[in-house]
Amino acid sequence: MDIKIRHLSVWYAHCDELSIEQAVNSDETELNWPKLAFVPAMQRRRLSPFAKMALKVANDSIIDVVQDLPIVFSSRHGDLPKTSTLLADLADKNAISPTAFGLSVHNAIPSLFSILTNNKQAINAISAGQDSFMMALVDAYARLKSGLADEILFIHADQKLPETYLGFQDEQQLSHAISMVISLPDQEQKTTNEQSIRFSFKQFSNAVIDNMPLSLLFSQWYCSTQQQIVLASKNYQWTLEKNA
């Protein structure tokens, strides 16, 4: 599968001061989340940290884009901190906030972004365990190959698991969001902010898997000079290569 990527935007906890390796499992209790000047103040006050980082990278990716783009959004857990708070309220027989519930569903953030940008294009929301990021790339590729879209806005976000769920983690935790504009490769001269890549996958049964979210490993690789990388989850092995 061949795709072209441009306008890649990455945000992660402590990204202004730490590398990804240093930031993993860092303290996020007093984190400075993105400010989102493009969002009206009344709306900003309702946004969770998960929403803020996803909206920040999405907006950065479309700065020079003049047309409305379909959106593919992926997240392994969605806004789990918000969801876990709602579940605790239910367990305590407290009233559930309609606003909090509405913003907790899996496609809430890309839908909110489409409202903020007056984008009426289609939205796909993907969740596929450890493979959420890569399976969303497959979904974006399929949509492009179908001819339903020439370009797609791809957004991925995952927040560090709430303390209640940390005992179930099977990969390192770091709040992060990634966004990019994806299209099929063409013969035009590449600009400095775009790169064509090829990726494939196969069933995987080896016991050795990556302990870092594949989304973070992808962003590290994409921004490096490394030509090829192999990523492994519990179920699949993903091979990615930059095209010359």
The other form holds:
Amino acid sequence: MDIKIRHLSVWYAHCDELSIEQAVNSDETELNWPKLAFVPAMQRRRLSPFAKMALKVANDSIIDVVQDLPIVFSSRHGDLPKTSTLLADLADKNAISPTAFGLSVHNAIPSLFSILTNNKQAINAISAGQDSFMMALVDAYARLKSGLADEILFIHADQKLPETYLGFQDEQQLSHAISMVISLPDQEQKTTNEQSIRFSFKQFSNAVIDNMPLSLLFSQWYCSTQQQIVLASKNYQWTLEKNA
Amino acid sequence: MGDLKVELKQLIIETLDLEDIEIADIQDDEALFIDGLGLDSIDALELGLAIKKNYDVKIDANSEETKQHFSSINALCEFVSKAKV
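What I would like now is the form predicted in complex with the partner chain, since the data block earlier showed the form predicted alone; can you produce it?
Below, the chain from earlier opens the complete complex, with every other chain and molecule after it.
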């Protein structure tokens, strides 16, 4: 599978001062979440930290994109801090917040973005365990290859697991969001902001425990000078290569 | 009554995360929804829930009267103080 990526935008907790390796598993209690000046105040007030980081990178990625793009959104856990609060309220037989409930579905974030940017294109929202990010890339590729779209806005976000769920963690934790514009490779001259890559995957039973999420490993690799990388989840092995 | 009005304004600001708005910015007779403060239907649900919780009053979700009760701080104050007893 060959795709061209441009405008990769990454945000993670403490990205102002720390590298991804340094920031992973760090304390996120006193965090400054993105400010989102482009969102009107009356709408901004309802945005959770999860929504803020995802909308920030998405907005950065479409900075000079003129037409409305279909969106592929990927997240392993969605807005889990919000979901777990809703679940706790239900368990305690409390009434649940209509605002939180209304924004708790998996496609809420790309839908908010489509409202904010007046974008009426199709949206896919994907969750596929440890492979969420990479499987969403496969989905984006399928949509491009089948001619459903010429370009796709890809958004991925995952937040550090809430305290209650940390006991189940099977990868390292760092709140992060990644966005990019994806198309099929063409013959045109590459600009500095873009890169074509080839990727493939095979089923594979791995005993990996506590890796970094594939999304973070991907963005580290993408921004490095390294040509090739092999990423592993519990069920798949992914081979990625940059094209010259 | 005066205290309850301040209390309700504080409740609205906190419940609905109105970051840039202070108690003094909300007028007693100003419309809360659409015009005036500019709240919307999700705010109505959220505020209804908060008032139920805080004052233990019952709110009929679909009645014309309820619309009236939520029209301004004055109306809301009257509704809550009557319903509480």
